[in-house]
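Next comes just one chain, in structure tokens: the form predicted alone.
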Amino acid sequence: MSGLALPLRALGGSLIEFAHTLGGLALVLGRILRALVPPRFDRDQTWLNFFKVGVKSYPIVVMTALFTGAIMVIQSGQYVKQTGATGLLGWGAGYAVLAEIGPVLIGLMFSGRVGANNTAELGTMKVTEQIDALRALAIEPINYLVVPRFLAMVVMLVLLTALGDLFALIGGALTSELILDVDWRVFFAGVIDGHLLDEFFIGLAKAAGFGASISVVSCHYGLTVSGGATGVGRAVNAAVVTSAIGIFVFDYVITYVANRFL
């Protein structure tokens, strides 16, 4: 029994930490929703975050999407050459990119770039007492700092995913033309004939869920930093890991609901 005491104690500590984190995330989300109805947030900060989150992220999203579409086509190229089913090339690549791979890869990229930066920024403000200074000036940090970031991440990740879907299909069409000798018009005809509008909207729903998850997680860890610069580093690491878990959880839930009820 004594040999089990340490593992059981460690497991209990992990469960308590998990419950504490989950409760903190729920509190941050509740405060965000409370600030949204009726709207009580800084609009100048919201527009600034739209620019920081969206405009500055689109180059890396475009590059990621182009290579994602190209990889999808290359992976299916051998099958196409063997069977001559060139009409299925656009449908297969489009289905994988629009419904699953595009939103997840862009979400993970967004988490690493935007989520980590948001945690570091808020964490630095916390350890340098800038957030306490806002409270001293009667400015609510949730309304001024958190809600604008939440709105920007949700809206811009949806728009970036739509942009990424377009460039993923362009990358797939170029690869099919240059490597597989399949005309790009045949590729896009397969996408159109596949009636993939439902998959496109499911991908956008996933992007909205990913954006909400990344924003809540990054803001929670940023606002609860302690321990100076070392604490900021730990918070950024924890935020990236937790955001990735949240992305896969939302991916599973939305995929299950879509396949079960739609």
The other form holds:
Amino acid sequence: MSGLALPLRALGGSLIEFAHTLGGLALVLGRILRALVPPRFDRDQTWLNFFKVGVKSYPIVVMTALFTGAIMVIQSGQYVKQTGATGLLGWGAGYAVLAEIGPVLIGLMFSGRVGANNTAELGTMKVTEQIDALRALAIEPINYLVVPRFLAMVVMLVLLTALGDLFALIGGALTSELILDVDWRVFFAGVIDGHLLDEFFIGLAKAAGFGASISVVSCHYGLTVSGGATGVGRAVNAAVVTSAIGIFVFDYVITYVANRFL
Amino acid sequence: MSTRRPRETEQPGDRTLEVGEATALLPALRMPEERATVLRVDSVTCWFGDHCVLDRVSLEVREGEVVGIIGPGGVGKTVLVKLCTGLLEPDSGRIDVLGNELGRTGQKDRQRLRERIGLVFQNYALFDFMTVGQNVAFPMLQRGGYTAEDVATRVQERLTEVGLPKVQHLMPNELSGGMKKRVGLARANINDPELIFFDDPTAGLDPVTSSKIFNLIRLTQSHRNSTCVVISHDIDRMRPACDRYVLLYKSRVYFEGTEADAMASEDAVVHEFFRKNEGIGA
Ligand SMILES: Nc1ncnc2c1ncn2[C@@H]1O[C@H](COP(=O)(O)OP(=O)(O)O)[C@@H](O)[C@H]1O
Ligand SMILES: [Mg+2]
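Now that the form predicted alone has been shown, please provide the structure of the form predicted in complex with its partner chain.
Now the full complex is given, and it begins with the chain already shown.
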């Protein structure tokens, strides 16, 4: 009996913690939505965050995308060489990148770059009482800090994913040309013949979902930091892990819905 | 009793005011009992976990007063200030600020109330993503209705008041602790709030600057007729600034009154805190 009590208690503890986090996330999301209609958020901060998020993350998105496209082509290279089905190269790489690998990898990189940075920033503001200072100056932190970040992350991740798609295809085409000796025009013809517009839009829908979950998660962990600098470190860590879980859950749900109804 | 003294060079508009007229204009000249209550803390209790930080604390601050709150470090002075500004919620008891019961104000009303209150944080709490000038201007810009010129002029004026006329373009992390404190003071002051809380405004400052800060608090009170609540352990330097003191000790209000009351008291703890030359606690 007592041998079972300890793991059971641990399990109960994690379940309670899980419910606690989920509740906190729902609360942040609810407050964001309430500040959106009617709009009560700070416009200047929103523009500033669009700019910051975009500038901060486009280099890593371009890098991630170039390599992703290249790797997809190299992976299918052996098969294409054996069969001579070069027309499939563009379709295969394009399908995988646009619908699945592109948004997920870019989302994970984005979470590591922008999400982690956001948790650290808000967490530091929390432990140095800057959040309290805002409230004391009659400014609602949700309207001034959180909603601008939410909007910036959702919109920018969609735009960055579109940009990433383009660079992934360029990476794929370059690799075909340079490594597999398949003309880049053949690669792009394969992409276009594949009718991948649906996949492209599914990918963007995923990016929007990932952006929303990354922003809600990173803001929640940032605003609930306690315990000084160590607490900030712990929160950043938790935010990155939870964001990654959020990305896979959203990926599953959107993929399922898209396959079912499209 | 006639207060009208004949003067040789009496100008129009230069006549001496009758006592009644003067006190109507300047609440500070009225007897304390006649002035409106600006802050009333009524039997407030606050727990952190199983540690009772404040136990049935009550106090009252009237319009135009400068009240000093003293007590050992960790007794709950900062917690009390955060309760009074609605940054923390008490577990029981009632707090009235500027005629509003804090526990019953909605988000809108509370926001409007906060525009009338200033708060200087113990740990500065300057926005580290803004310059000093932007920090001080922030409350004014958020309130709106001022031209850029108004804002610039007033920011410069208030920074000069705290002895920092040349730091506008620096970032907060380029300042020393004492300078940050004074910038926090300028920021809390910029909208001329009716009630200002100073949480340990002179901690870590040199004696000369400390004295200046307390003078400034006194000036703020008399020029703008703000009511001030000052937390400090620097009893010697806060003497010229404060009208009245509240001593927090062991989670309770241990003593309340003027310095003369404290000196007349027989209590050893009260004497310890009001003794000259040394302050206790942090
Ligand atoms: N957020 C918090 N969580 C837990 N305990 C706290 C918190 N804030 C303050 N306390 C406790 O409340 C007590 C009073 O703190 P504080 O008001 O900062 O003291 P001081 O009188 O020095 O300003 C301390 O014992 C502190 O440990
Ligand atoms: Mg304190």
